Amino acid sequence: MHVLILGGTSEGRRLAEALVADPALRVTSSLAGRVAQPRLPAGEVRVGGFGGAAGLAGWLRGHRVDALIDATHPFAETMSRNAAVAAAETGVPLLALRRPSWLPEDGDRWHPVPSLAAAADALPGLGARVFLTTGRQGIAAFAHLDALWFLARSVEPPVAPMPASAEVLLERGPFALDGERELLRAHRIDVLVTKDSGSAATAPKLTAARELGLPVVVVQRPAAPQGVRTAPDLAGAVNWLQELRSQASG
C-alpha cells in the first residue's frame, strides 16, 4: 500500500516514522518547500507544490497512491481543499489528521477572531506592545499599525511588508514555559496574538500570558472540507489505515 502524507508538521513526521517500520507500506511525505531547512521525515520525501487539485490528482494516479493523509498545518486551507478535491476525483481514500484546538482555561482573557485582518482590527484597544506568533507570512496583516510595537517570532525571516516598529525573533519550537515567561516580561508584552494551531510545542506562551493576565487574540482555524474523515492523533490515523487494509484484504 502506497501512503502519501501531506506533511510539514510534527504529526506528519511522527506518522511517517511509525509507518515506515511496516514493510507492507510504502510511505511518501510531501513538504510544501516554504522552509529552507525543513525537518525531514522518515521514508520517501518530495518537496514542492503539485499544481493545484488537478496536479495532486495526477500525482496520485501516476504514483499509484492507495491512501492520502492530510497532515498539514490546521491553517493550510488551500492544500486541504485541494486534497479533498483530488481524493474525490481519483477515489483515493482521504483522512485529515487534525490536532485538537486549544481550549481556554480559567483566567484566560481570550479574544477569538475569524482572521488575521480581524486580529489587527482588535489590537489597538488591547495593548501597545504585541507578541506576534502568527508565522512569517501573516505579519503583513499588521503592517499598517504604526502606533504599536511588535515582537514577531517565526522560523524564518518574515515576508514584507512589516510593521514600522518591530523586532524579529527567529526561533523554532518547542518552547519552554520558563522561557516564554521571561520573554513576555523582558519585552514588556501586554498582548499576545496567535493562531489556534493546537500545538503542544507552542502552547506554553498561552500559560505565560494567563499567569500575567494578558489578553490573547486567537485567530480561529478554518473549517475542514466537508465530508472528509478526520482523526485527532497518530493512533487514529494508524487505525484508519488498518481499516483500509482489512477492507482490501477482505
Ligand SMILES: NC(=O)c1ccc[n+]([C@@H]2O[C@H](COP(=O)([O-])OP(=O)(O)OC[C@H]3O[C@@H](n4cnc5c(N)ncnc54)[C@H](OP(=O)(O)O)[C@@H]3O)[C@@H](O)[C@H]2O)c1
Given for the second form:
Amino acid sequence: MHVLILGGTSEGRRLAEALVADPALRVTSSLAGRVAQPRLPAGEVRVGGFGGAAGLAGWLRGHRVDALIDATHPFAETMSRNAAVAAAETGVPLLALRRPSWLPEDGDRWHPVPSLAAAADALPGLGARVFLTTGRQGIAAFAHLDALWFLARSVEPPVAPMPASAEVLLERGPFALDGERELLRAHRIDVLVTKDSGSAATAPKLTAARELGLPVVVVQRPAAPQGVRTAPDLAGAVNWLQELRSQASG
Ligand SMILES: NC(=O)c1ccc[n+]([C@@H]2O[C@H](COP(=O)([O-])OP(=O)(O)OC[C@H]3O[C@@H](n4cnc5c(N)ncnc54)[C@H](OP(=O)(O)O)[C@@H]3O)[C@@H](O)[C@H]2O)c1
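Okay, that one was the form predicted alone. Can I see the form predicted in complex with the named molecule too?
Shown next: the complete complex, the earlier chain at its head.
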C-alpha cells in the first residue's frame, strides 16, 4: 500500500516514522519546500508543489497512491483544499490529521480574531511591544503599525514588507517554558500574537503569557474542507490505515 503524507509538520514527520516500520507500506512524504534545511521525514520524500489540485490528482494516479494523509499545518488552507478536491476526483481515500485547537485556561487573557488583518487591528489597544509568532509569511500583515515595536520569530527570514520597528529572531521550535518566560521578560513584551496551531512544541509561550498576565491575540483556524474524515492524532491515522487494509483484503 502506497501512502502519501502531505507534511511540513512535526506530526507528519512522526507519522512517517511510525509507518515506515511496517514493511507492507510504501511511505512517501511531501514537503512544500519553503524551509531551506527541513528536518526530513523517514521514508521517501518529494519536495515542491504539485501544481494545484489537478497536479496532485495526476501525482496520485501516476504514483499509484492508495491512501492520502493530509498532515499539513492547520493554516495550510490551500493544500488541504487541493487534497480534498484531488481525493474526490481520483477516489483515493483521504484522512486529515488535525491536532486539536488550543483551549484557554484560567488566567488566560485571549483575544480570538478571525484573521491576521484582524489581529493587526486589535493590537494598538493591547500594547506597544509585541511578540509576533505568526510565521514568516504572517509578518507583512503588521507592517503598517509604525507606532508599535515587534519581536518577530520565524524559522526562515520574514517575507517583506516588515514593520518599521522590528527585531527578527530566527528560531525553530520546540520551545521550553523557561526560555519563553525569559524572552517575554527580557524584551519587555506586553502582548503576544499567535495562530491557533494547537502544537505542543509551541504552547509554552501561552503558559508564559498567562503567568505574566499578558494578553494574547489568537488567530483562529481557517475552516477545514467539508466532508473530509479527520483524526486528532497518530493513533487515529494508524487505525484508519488499518481499516483501509482490512477493507482491501476483505
Ligand atoms: N501556514 C502555516 O502557518 C504553516 C506553519 C508551519 C508549517 N507549515 C507547512 O508549510 C507548508 C506550506 O504551508 P502554506 O501555508 O504556505 O501552504 P498553503 O498556502 O496551503 O499551500 C500553498 C501551496 O504550496 C504547496 N504546498 C503546500 N504544502 C505542501 C506540501 N506539504 N507538499 C507539496 N506542496 C505543498 C502547494 O502548491 P501546489 O498548488 O503547486 O501543489 C499549495 O497549493 C505546508 O507543508 C505546511 O504544513 C505551514
